[in-house]
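To begin, one chain is listed below as structure tokens, in the form predicted alone.
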Amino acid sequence: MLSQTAEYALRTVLYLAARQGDRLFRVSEIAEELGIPQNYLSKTLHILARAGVLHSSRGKNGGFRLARPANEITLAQVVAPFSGPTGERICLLGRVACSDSDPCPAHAKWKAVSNQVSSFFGETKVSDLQESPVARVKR
């Protein structure tokens, strides 16, 4: 569902969010963390940074970090830069018109999942991801 880019960006978010602070990261150090090639992964993050995601610096000690704590940040507006499933809902079999009026044989249902997918995107921050499911259970 998501495209690699929107993935990559999202996988770095967490990232960053699990060490929030004032220290900003390099694109190389997140990009060997987490296996991304490094050019494709400065592009996205300048995206993010663009869209109000991240906060970026330049120079020796530049880098990036998040631009807001991570419970103000929806996956929504991660992924939404870069063609996310948050956006206008696209039709299942590609068809470029697709709407209640004039549906694809796939339109009734796909409707249903891909509304649910956007409410999910909308409403899960970043900070909700940050918990481990044992944590969520005992409460």
Second form
2 protein chains.
Amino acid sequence: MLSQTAEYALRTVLYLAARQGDRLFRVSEIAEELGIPQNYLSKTLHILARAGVLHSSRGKNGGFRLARPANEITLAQVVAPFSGPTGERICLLGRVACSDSDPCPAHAKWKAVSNQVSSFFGETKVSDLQESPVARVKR
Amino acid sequence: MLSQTAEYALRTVLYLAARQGDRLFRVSEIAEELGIPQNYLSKTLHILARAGVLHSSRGKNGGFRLARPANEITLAQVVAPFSGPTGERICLLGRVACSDSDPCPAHAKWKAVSNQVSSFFGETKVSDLQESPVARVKR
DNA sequence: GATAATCATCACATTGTTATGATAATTTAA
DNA sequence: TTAAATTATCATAACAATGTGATGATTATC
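May I ask for the structure of the form predicted in complex with the DNA now, the form predicted alone having been displayed?
Full assembly next; the chain just shown is listed first.
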């Protein structure tokens, strides 16, 4: 459903959300903890920073943190830069023009499902996916 | 949402469903009508035939037709050979083990949405997407 | 049979995504 | 002001998806 890259982004954001507030986190430590190739994650997080989801600082003692509180970041904002299924609904049959007024045969049925996916990403906040401390310890 | 290949498959199946009964259809004519590269479509339809969705005949006057009535073919069966989002629900965070009893933080919310997508593909029949003759003429 | 039509398959080119490593730019701190 | 740490960026490799061209296999018809 999500591309590999979008999944990395989401996992990193959740990782940072769970530890928010105290300090900046280096790419090297995030990458090691989450099992993601470091240089690839570096590029991915850079994109997230440009998108305004993360804040980055270069140089010694630099690193990444969330740019805003976790309850002000939607999943859509996290995966959008990696062309997740978050954006506008796309015609199932690939028609360039497919709308309520000029629908493809799948339009009505697909729209309902597609809207559910869109609103999941658009309305779910990062904070909605934070595990409680207890649950996190349990794992 | 669907890969290009899966979209080709679905469009071809709908094309055949709209003309079902009379005869076999050559790859060349389907490809031209739908604007799909012919050799690529040939490969794709061969896969659909092996999957039991289409029937193919070789040789002169050969071609493709639906293997079963359009109301007995689900969208899932059409896109499954091309790894559409039809199969089992996949963990949004990429965990190999993610279940009701061992859920990732996104599990509960994502499951509900994901089930909707699965059941759309699993329960919608090809016949459900056939345009009425009137609508088809209108286009 | 011979021929033409047609699907099946092989080989390869092109493109996009994912991944890796190397280097540049920036910042802190000694 | 220099050195070390760290993100930013570049180059490129590996792989999968997509597309193209050529050839093989099968069938209907003459």
